[in-house]
Amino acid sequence: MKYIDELKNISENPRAAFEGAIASGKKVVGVMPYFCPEELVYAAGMLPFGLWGAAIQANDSKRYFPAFICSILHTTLEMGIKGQLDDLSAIMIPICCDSLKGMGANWEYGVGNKVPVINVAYAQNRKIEAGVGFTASQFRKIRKQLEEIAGNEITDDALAKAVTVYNENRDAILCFSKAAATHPKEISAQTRSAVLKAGYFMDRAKHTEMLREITEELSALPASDEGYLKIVTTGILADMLGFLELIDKNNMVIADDQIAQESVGARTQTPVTEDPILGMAQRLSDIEGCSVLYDLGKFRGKQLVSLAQEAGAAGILFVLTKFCDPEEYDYVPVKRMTDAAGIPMLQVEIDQQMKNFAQAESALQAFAEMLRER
């Protein structure tokens, strides 16, 4: 299928996209989770760059942070001190979690000024009026300090049309999920992952031309999920390869998800207002289904309990990050929603550095017959 191979490619090696960007003359900025305004280094002529952590072993960072810590902070930081991300012309730390709000000093202290540090400030309290006024006046502050790092005025037309660019990639990744839900034998879990996950490492508006291709070509097939067993994901990131072939191995489609890194984002739009700015910030205001937001009332879990209905899932897999204290804080009040909905969930913890996934196949092997058997 047109485009797979390449995007699988540039999921597996981001650090060939990295360095492509940079032999192109592009300065690149490296972005850390969770919903930094992308836009506006997009708008500066500068590429966003995802960093989600890594597959490798973190050693020098367990200077800086202690061993209890999510393994995104970790092995970002592990690249950063081993010099690997030397060519980023900075990088933006969003301040959302208590082990986050330490990350840019750690990064100062073992990083050192190679790779200057945007801290990304937004209100906790997001969604009043006040909230949304805070979290614009800091994209100001961040929008200045772009135009100094590129080197030219980001304007309010580039800034919007930036904004159309990441809406259009918005609308075309939950597109393409939703037809990748109906195609398991063309789409795997492993193969749905890398096409969403390679978006952190391109232009937007490629990913989105890609996307929409391999949607139609999808399309255009007929279903072929019968047989399967269709689940829905949530909680931070699940991109694990040892992780992903479990779920293939037990005949699971990934119905729908509520991940970070993949749809949760995806499911809110910028609005479209005169000042482009304002709109990032009513955005961040109404994003829905993630631990590291605010969340009076824990509109998560319903939300994931509609998600499941939607798509005729048999159940849920909370992919619990080690360590994040956000989503194990989550994980009870939605789990009573989803017990009170009579909606099976199966907590599954994952890792980064993981790379024994043994307790993680018996517990979905477990889980895969138990529904099957419903």
Contents of the next structure:
Amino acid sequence: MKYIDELKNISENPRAAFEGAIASGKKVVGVMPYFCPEELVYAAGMLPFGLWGAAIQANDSKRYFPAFICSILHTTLEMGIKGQLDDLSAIMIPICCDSLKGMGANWEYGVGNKVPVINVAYAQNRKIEAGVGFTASQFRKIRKQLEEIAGNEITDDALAKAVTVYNENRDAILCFSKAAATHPKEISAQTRSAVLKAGYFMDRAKHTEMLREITEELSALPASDEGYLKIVTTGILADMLGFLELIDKNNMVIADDQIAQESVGARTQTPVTEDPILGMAQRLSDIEGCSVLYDLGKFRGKQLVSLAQEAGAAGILFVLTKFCDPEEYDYVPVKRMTDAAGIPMLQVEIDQQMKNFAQAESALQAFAEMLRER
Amino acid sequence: MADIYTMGIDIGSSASKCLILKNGTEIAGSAVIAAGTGTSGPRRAQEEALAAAGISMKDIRRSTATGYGRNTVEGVDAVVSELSCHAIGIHAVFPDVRTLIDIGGQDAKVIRVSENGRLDSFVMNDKCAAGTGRFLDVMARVLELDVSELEEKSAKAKNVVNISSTCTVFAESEVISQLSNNVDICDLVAGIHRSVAVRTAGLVRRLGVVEPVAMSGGVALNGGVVSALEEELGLTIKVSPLAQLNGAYGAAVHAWGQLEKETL
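Alt. form predicted in complex with the partner chain, vs. the form predicted alone above:
Below is the entire complex, every chain and molecule, led by the chain shown above.
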């Protein structure tokens, strides 16, 4: 299938994409999770480059973070300390969880000022008008910082175009995900993850074009999901190959996801307004289904139940990123809601350094056996 | 009519278990070898179980492998997760049991069993070995005891020591520190058992306590842990007489069920 191999290559070897962008003379800005205003980077003519950690051993980062901090932060800092991200023009670090709050300072101590930090603050009370206003004020500050780094102005026109590029990409992600849900033979869980993840390391407009092409090809094919167990995943990230292999091995298909790295952000478009910055702040206020964004009404569980019901899923996988406090806190109310809805949910704890998935393998196989017996 | 034999093989991290079932109900032979996956244990367990049953491999009509090393067993007809096999096994022993606690060498599982003996839901321990058989092995070694002596020692405890660490490594240091303070070994062992019970009870509560509750796995052989867990949960726990063999038993029953389905 066209573009699949290319996207897999990008996803499996983001360094090549990074070096390619640098070699082409483009400035690259590192973007840490979650929901940074990438449109500003894009509008400045730079490449936003996702930094979601890596499957590497964290050693030097332990001088700054205790061991019980998620591997996304540990390994991103590790790459920074080792000089692997020196070519970044800046790094955007949001402060939406307790661990991320220390990331900016740790980066400055560990990496130094060769890669400047752009702190991204969101309003905790993001739903109220004052919250949207605060987030917008932060985005305006970041706009100025990025203009200095890029060496050019970010015009409203360029920003409006960037907003459109990102909105189209979000739509393309959801369309691809829906098509993949009925074509597990063509798009395995591993492939699905790679196709989605590649978007973090490339021009979003190009990613959209590729996603549209793949989706069109899939739509022309008959569904291949007979005999597969439909599941919905939820969590921060679920891109570990060993874990995805288990989903494929047990003939499960991801019918939809509530994974921060995958569809959570894609579900919310930036409203097109006269002031694009205000639209972007409004989007942050509207995003649902992620543990790191203040969720007063505990809407995540409700959304998850309805995603599972709409997808006709037999069960839910709560993919718990090891040492992620917000996820641990969310698990209890989410579990209560899925239990009340009669949808079985399995929690599987993973991290990016995992080499041995034996316990997850037992759990997933048992979960599949259990669902098939129902 | 000739007897029909099915075999269940449960390859764990620290032991290999094999059980042969005659005509779906009678245990014809079984073996537990204290060597798990990647060792000669699986082969030896099969050989010993066959010898105990007085039959050879060609007499086995259907076999099911389970346990941590289930994918490494050659020539079996089915590979099923240990959670499903434990549910099947305990249902065959105690049909009324709704919650099974199984503590093995490297993990602890709490399983909800449905009325028809199926796996309904489950939780497993995460992060570390604390609260598992491995934890007891490490502690016994520190105390210069055999694991089989722990129950007797804890029964003699007068002032149970509080082991506060939830991590095996830190708990080991804590036990060593208590030893250097001349704390009575029996009190220490009881404290270790309580530590396992507290962790396991947390896991049970996470799934939800539905009685009757049973226990299986190697740690179920240690009455000290069972008593501590009963106290912690405030209920009576049935102990499977098959203990370590519960998974293999469930696998053999599963194999029998597959055979029945085929012939129906």
